[in-house]
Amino acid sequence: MLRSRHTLPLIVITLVVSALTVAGIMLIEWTPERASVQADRYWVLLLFLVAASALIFVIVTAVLIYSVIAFRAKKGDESDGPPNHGNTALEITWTVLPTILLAAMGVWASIVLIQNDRRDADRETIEVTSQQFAWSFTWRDGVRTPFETGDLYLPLGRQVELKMRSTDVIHSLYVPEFRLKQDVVPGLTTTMLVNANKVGTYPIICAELCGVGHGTMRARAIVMEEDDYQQFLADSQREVRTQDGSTPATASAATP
């Protein structure tokens, strides 16, 4: 008779708030599109951490509702409430279910680490230098003259890996269309590899409080097709090779 007294009333609290963590997950547009390989594998992780997440909030948020709607003291009433000894199944429920569901979501994030960081045998490497407050991208590997940029060009559906150094101190290059984010640490080189896989131009932003010009701290990521990406490394070597001079020169790419 109690359990039937609780159940209606828990399962319409239970659906109200189901519909409205819905509509609040699925309407709102929390994060920006996907652009690179790496983003997708977080994506579909992201999906089971909200997922889960959604089902505690609901079971939770439900049965604090009806326990403070059922439940409330009557004004007035200062007394003790009746001695609750817990329940041994229900304590064991609730620590054996999180402690597997915590696992799990380690062993998928671990996996999708070591993917992330698999290297492909044709990568491009490109130098990375951040300075307060100002990053710069030079082209070595693979070219005939390096050159460098303002700008960080990537081609479609190849990797590339970054190698990062700070001149001053530490900074944090942050794409978030790539969902990838590491930070230049001064005295290390640190890396980062990319395999963009949709054509467009994303925000590089500094993630790390670097000094009062940090919120001016921006660049682009231009993804190219292999041959607009081609192109732009003879153009780019062309213009360095007319200027005087056998050191890297700031080379004007136009963007496409």
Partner chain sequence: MATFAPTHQEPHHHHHEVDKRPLSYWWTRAFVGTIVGIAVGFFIPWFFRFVFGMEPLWVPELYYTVILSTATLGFLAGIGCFDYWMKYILGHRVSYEDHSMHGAYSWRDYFKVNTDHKVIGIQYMVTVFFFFIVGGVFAELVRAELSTPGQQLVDGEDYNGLFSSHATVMIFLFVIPAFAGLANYILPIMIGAKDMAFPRLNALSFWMLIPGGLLLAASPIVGSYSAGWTAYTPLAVQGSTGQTMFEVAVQIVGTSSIMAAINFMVTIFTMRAPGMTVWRMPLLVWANATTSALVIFGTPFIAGSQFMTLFDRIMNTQFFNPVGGGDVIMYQHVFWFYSHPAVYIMMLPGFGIISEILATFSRKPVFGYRALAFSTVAIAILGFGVWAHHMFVSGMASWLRIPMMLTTIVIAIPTGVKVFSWLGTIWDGKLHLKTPMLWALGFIFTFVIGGLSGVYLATVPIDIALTDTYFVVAHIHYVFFGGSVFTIFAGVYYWFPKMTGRMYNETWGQVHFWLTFVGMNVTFFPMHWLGFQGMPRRVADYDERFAAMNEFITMSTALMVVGTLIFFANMAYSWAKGPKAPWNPWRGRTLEWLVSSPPSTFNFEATPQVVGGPYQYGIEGARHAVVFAPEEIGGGELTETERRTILVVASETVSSSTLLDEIRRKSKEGPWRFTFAVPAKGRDHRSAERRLQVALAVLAEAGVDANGSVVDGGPIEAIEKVVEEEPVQEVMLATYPSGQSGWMENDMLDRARKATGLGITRVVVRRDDAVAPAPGSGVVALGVVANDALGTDGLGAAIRNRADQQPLGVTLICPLNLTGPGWTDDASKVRDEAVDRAQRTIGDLVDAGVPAQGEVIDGDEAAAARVAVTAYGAERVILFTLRGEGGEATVEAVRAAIAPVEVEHVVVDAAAPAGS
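Same protein, the form predicted in complex with the partner chain this time rather than the form predicted on its own?
Only a single chain is listed, so you will not see partners or other molecules.
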């Protein structure tokens, strides 16, 4: 009954709104480059979310626009509309379908989360210390002499586990290109796992309000090839030795 005269204009409006929505999605560069495996998993999940939310948005907007045009009361028309109190079939549909969509999303997201949290056997462990208002990164693996830097160096293609501590208030380590963020909490050690898969320099941003210097508390995450990374580790050992002026105490084997 109602369907016949509403269907065509409604479809037209839906197509127009869809076109604008899709254009908005495709023509704007929404996200920065991806530099980690976690970012890649995030990307696919995000696409699904974008599609689902665009669908809902288009339906709601199209119905709104169409209603305002088609059902506007004529001037002087004081009559009431039809006394529709509900439609059980419709209400069930619009409860069940979103539930299915959301359930799928929940399951997928849980899988991504579990995958992102898996620890690789060959991971590199680096300690992070945050304080008001600076980051410092410490390599302490029991083999080499511990050393500390102001930037984070990561090997390409290998997992890095960051063990993070704070000396004062809560901070948060955030690298947009990794799509990763983790609060750093005094009294705890929090961890972050990242599998960097693109060489480059990315900003480390503090993402939890920590006081006056919160906005400028920055560092860099530098992803380099495995060879370059080993070189960096070796170089830093030399620097530590030079600063110390003494021979380092190594755990077991003699230095090469």
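Positions refer to the first chain, counted from 1. Note that this is a predicted model, so its numbers are computed, not measured. What we label the rigid core is the largest C-alpha set whose atoms superpose within 1.5 Å from one form to the other.
Is there a C-alpha shift of 2 Å or more at S110 between the two forms once the rigid core is superposed? Stays below the 2 Å threshold, so no.
Exceeds or equals 2 Å, Cα of D80 between the two forms, core fit: Yes: D80 shifts by at least 2 Å between the two forms.
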